[in-house]
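Below you'll find only one chain, the form predicted on its own, shown as structure tokens.
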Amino acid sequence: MYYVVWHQNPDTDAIASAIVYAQYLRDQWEEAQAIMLGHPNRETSFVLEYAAMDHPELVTNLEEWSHIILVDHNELGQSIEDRHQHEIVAVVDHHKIADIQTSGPLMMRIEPVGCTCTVLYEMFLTDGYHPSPEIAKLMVSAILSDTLHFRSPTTTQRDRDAVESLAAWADINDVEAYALQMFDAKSDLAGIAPADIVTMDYKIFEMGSKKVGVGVMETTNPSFARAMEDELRQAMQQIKHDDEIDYIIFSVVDILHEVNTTIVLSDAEADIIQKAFGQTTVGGKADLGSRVSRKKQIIPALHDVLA
């Protein structure tokens, strides 16, 4: 059996990408089964809606040494928690490649391309593998979320290439029209917690001898968090002592407008920012103008002053 797992904190990405992978597999008449870490957000469950697909099911302990495929991640302290007790066979990406180490080889495709996704729909190309319309629902949507429709500067031409021809196939019609639909789900916020809402996509990163956590909110209605910036603040204090980290990001990101704004907790942050982005820090908030992607705008300037 092949577990393929998405990364703590999951977006609609690191979902869809385990579930159309296990999904490939079992079409190769492999056992595999994807297994959630984290409950998806409501955009994610908008998508799983959408592509009439269930939620995986929920693990959080596998029998020792099983077989692990990780998808959208590649760094261990974002993987499933006993990952050292199991045998990676496979890493399927387009992050980074940080500290992975395994006790023999293993299938590893990394490509600079802004979705997961991407690089699967490759691989199904090189393969011949076409996939149901479910599953190229759960494609289409995955690039159209992590490259804000083709807004992050992470898009290539080859998730352009990828939606147009996965759209086909998923008989999407509008994408811009179903886009607009997976923002305003990904927007409804309302009796979420504040810490739910920090974590909802949100990774840890090693940067020399400083841990750091980094959370986004994209969303077409960036007020809703104006609103809410005191409880977002105190909810990333509590996060940050628990996680037992250094220092703590929060960028909140208008999807339409394409503008970060940065909620900064205290003089340390407001030190990294100022060290990394040359932005000041103005009544708690910081104004990171276009850098929409954590992956190519905020954790390299980020890296480049911490290690």
The other form holds:
Protein chains: 2
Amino acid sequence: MYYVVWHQNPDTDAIASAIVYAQYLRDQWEEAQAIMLGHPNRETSFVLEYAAMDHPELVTNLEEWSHIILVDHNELGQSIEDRHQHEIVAVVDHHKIADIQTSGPLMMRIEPVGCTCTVLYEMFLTDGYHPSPEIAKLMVSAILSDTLHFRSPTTTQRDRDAVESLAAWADINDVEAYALQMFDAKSDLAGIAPADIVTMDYKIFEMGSKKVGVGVMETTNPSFARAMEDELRQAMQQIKHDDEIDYIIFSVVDILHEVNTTIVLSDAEADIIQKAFGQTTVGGKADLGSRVSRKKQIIPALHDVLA
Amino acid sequence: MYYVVWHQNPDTDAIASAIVYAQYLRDQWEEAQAIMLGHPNRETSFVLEYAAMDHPELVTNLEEWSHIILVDHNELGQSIEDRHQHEIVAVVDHHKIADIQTSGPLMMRIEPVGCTCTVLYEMFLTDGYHPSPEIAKLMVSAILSDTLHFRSPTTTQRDRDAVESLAAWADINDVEAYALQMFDAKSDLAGIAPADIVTMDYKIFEMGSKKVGVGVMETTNPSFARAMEDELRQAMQQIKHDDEIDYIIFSVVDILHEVNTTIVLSDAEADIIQKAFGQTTVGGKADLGSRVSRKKQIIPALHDVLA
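Having seen the form predicted on its own, please provide the structure of the form predicted in complex with another copy of the chain.
Now the full complex is given, and it begins with the chain already shown.
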């Protein structure tokens, strides 16, 4: 049995990639199961409902030395907790390489594209594998989500090509309208606790000897975050303490206007923000301009300062 | 400019992969150059002559922040010395993952097959790229070399399929006879210093807090090593000291009979050999039976003991 594992605090690409890859393996007569770490956000729930998919099973304990496949991540700190007790047999991802280590050879497919589902799409093309319309719906959704419908600088022509083919298979006629529906679902955060908002799309990165937590809220409604800034800030303080990390920042990304306003917790964070981006923190917030991609525009700059 | 870099103490697959991938990139209108770390062994020189290829340029110093592509390796200890001063833009390999780290996304293609050139062959198939007969000769040679003409347990059906297609493109009619010629060229070690024999196909692995040097001599003439065992042992002692490693072993692999006789330097090495393989060292040598693959049969067992 292969367990296809996404990262903690999953986004739509993480969850879609796991479901899609597990289905692909089953269609090759392999036993495979997507397993859940953390819960889908509202965008992902909207997408799963749209594709008429059940939520994958929530698995907290795998038997030791299970065969695991990592999708949409490779860093230890973002992965299943007892990862070193399992065998990583494959990785499909589109992130930088951090601290992955295996005892034997594996399959690893990483491409500098906007979305893990684009990597999967290209693998499927090579194999002549044609996914079902439901699976194609998940893949289109993942690519639109990760690239902010091609607004993110991580977007490549390969992502556009994948959406064009997959949208036809998925029978999605108006991709623009569908993307907006997805983003509105994601932006509806009413009733969610501030701590859950901060960690909804949150990753911890090891940089040199430091640990940095970076949360992102992609939204069509940034005023929602503005109104609850104090609560978010308190939640960040608590998370920084609980996760025993050195820095925490939280970026509010206005999807439609492509603007990043980052909440900066303390002077320590203001200092690295200044060094990495040349931006001064004013009133606890830094204007990071059009840097909407954590992966391409935030993490490399922080890495250069800290690693 | 992309610099395609093979590992230190290169074998035929390492050198062939670099030349092949650089040629592929040039055929896509990219500027690319294979660069040399260490010198080709006699098998590789035979192969380069057969394919009418010049030796790649020996480059010792790259400009800082060059764009480098790693082939046939990913571990820091086996790579170009100042690797952290460059940007790794791609990796094509078939080994386990150790300690690679990048500051941004990259292309990484690792497959659990017998040879890096098999991974390249499959990439070329996907792209519809048809290499020249000279390049196809290099690729056939690399796959025959790394899989010991399909004798190694690392061999997969994908390696066999690649050789079948590539041999036709390369116009090699009798693959069996060609492989024997290659292996005989590799086995001709007359006039080579013992230290160079030990390090000809030699890699240092980090396992937990320990460093292990593992040399392999694949030969059709194992009696040559038997006759110079004392000199090899002295050379191993010196290398262990110079490289500041914790353990060193040297495996003499009889290609045609598929037998591994490993020279064990001291009690420290005998102890880990006993734990990893259950084999007792007798007269300074351990019979590792049919374990002919360092990657698949030696390293994982040592890793499980030390890491």
